[in-house]
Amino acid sequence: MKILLTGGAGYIGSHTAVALLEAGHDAAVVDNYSNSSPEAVRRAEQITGKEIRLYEADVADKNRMMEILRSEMPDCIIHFAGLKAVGESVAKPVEYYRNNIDTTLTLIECMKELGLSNIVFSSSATVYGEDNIPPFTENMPKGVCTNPYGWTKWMQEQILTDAWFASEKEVISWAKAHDGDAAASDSGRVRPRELSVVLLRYFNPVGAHESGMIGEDPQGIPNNLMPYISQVAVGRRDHLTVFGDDYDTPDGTCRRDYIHVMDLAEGHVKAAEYSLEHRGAEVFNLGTGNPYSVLDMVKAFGDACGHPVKYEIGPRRAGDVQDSWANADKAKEILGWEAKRGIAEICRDAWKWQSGNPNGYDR
């Protein structure tokens, strides 16, 4: 199967591209490299033995996605590409619509024209807001989001899902008027296909390949926790700051499901191979069910590291939700998928990254 991934470089895409590679499928990645490496994807190369074509372009650019869509015409799409720190985004909100919104627009609009039709779309546990209780199913409805972030990630599902009943619609109508055969063409028009959207709600990536080769390398200041206690962990940053200690919580700090990004690509590959025998739109929780708090993965850190990571406390920040963790029970019945890796394998996989490449990939 050959697959596209749109922000293949970055942290989560390079892994999902070792899987996929590793799976026995072919990948290709277009990336800019806003927040993110060539040298992911070369590393990747390495670590699976075979070559993925790596394309520069901003997904938003919709003349160099077609050329690149045609070239490649792939059997899926993997939509990573997009900004994605809670609270950047809340300092930054226009920048978030504006791009990742953008993206997912223009990426619709070519596969239509092209008649491409598979797409598994990197969404986030942040739609489901503060008003659902964890543990958060895929039933549950998408709540009011905390965070402009949220917010992008809540309207490009619903973008995916109203262009998947568009499409259905298209597909009924242009059988009837071809008396039921839908395969029949139509003065060289591309035929219309039903989408297959699948739509995987993401809890805590963290954790690096287990050969310390790709990892996590944010720019400038680590938004998210992992990147930042590894960072103090050796010694590039002096001290992590804990946004609040008063939550309702037993060490008063925010509980979340870190999942380890090597089960999370997993399940990547398996929301990919769904896709070619699915049509329709359907949400997938990929987490462990295991909600960690902030301390608990200090603490653990500095287990694997074998010293304790330096920390102090600060006020909460805005945007952040108390409590996040998954049911991912529908993702192990219908995609054969569930997290296998703990904690431990989390932080020794981190650090082993980050002991590696104390400065990531050295832009």
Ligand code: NAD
Second form
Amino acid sequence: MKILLTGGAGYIGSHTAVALLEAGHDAAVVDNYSNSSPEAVRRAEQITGKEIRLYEADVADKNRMMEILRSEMPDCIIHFAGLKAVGESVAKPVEYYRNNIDTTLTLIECMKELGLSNIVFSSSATVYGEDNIPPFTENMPKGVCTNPYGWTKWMQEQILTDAWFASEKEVISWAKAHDGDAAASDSGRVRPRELSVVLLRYFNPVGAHESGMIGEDPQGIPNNLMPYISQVAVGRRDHLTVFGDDYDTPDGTCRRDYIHVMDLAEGHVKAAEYSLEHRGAEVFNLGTGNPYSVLDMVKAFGDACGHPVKYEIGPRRAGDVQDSWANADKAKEILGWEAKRGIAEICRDAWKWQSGNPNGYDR
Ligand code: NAD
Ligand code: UDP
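Having gone through the form predicted alone, I am curious about the other one (the form predicted together with the ligand); can you provide its structure?
Shown next: the complete complex, the earlier chain at its head.
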């Protein structure tokens, strides 16, 4: 398959590019490097020994995206491009809504004009909100998000689902107008095609490629737990602050479903392949189904790097949910995918990346 990855120079996109190439697919990347470096794509090429076509562009720039998509005509688009820092989204909501929603709207418009019909979207477990009780299943009602970033995911899921619904209706009325022959040609108009929308709700992507050549490279002070732990372990930061140890959990710290980024990447390969055969809008959790606490992860990382990771207990962080983990059965049943790597591999690979690249890609 020919697959185009928006935001493919980023953390999850670059690992997915490796997984796609290793599975025998062809990959092109569009990125504006607002939170990444082309170096990640070059390294993905080195790991696989295969070429990735790379375009520097803003996915919200419709003229440019029409040009790129017309030359690529991918079988599937995997839409990673977006801004993702929760705290920053509270300070800059309009920038987040503009970028994340605009990129999705632009892609849908371009796809329609070019007759492209398959899209896989990076959503998040954050859409389950605060009131659902884990393990989260895809048929639970979406919840109330606690920040603008979460709302952009919530809304993009809705926009893509509505676009699929309209595409289905359009195909039916086209078939009626052409005497039941949906494949009939109509000069001057692109024949409507029912969309395949695959919404992937990620849990907590962590770790790095086994080679240690690509990994997560946050700018500034990391917001997320695992890059923070890695930077303490490598000596870039003095200690981790654990946000609260008075939750109703076995050790008092919050629990999450940490998923190895290469497991997540392999889930995208399955989702892209599924999008070829499937029509409709379908949601899948990509998680392991196993919750681990903050202190579990601190301990596992210490084991992987050979020395304890220094930490202090601090107050709770506003907006944190106590528990979040997936029921991952649907992806196993329908996509034939399940996470294979555990927290020991996660910490081993994160440490290999961090210790080999203490300053990330040196952007
Ligand atoms: P990332 O920041 O590393 O990657 C996103 C990429 O998109 C970056 O390379 C950035 O430069 C690019 N980008 C942003 N806006 C763009 C635009 N307008 N045009 C072109 N490129 C643009 O983030 P990631 O962790 O790889 O996340 C990928 C996707 O998965 C994002 O949509 C994110 O919201 C989603 N997601 C991430 C997590 C996580 O914990 N990492 C969890 C759930 C969902
Ligand atoms: N966390 C922490 N210290 C940090 C960063 C995160 O204790 O410096 C905790 C956070 O409170 C949460 C867990 O680690 O319980 C995972 O946080 P992260 O931001 O990585 O993911 P999210 O909360 O978005 O699932």
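Positions refer to the first chain, counted from 1. Keep in mind that this is a model prediction, so the values were computed, not measured. By rigid core we mean the largest C-alpha set that fits within 1.5 Å across both forms.
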Residue shift check between the two forms, rigid core fit, residue 313 Cα at least 2 Å:
yes
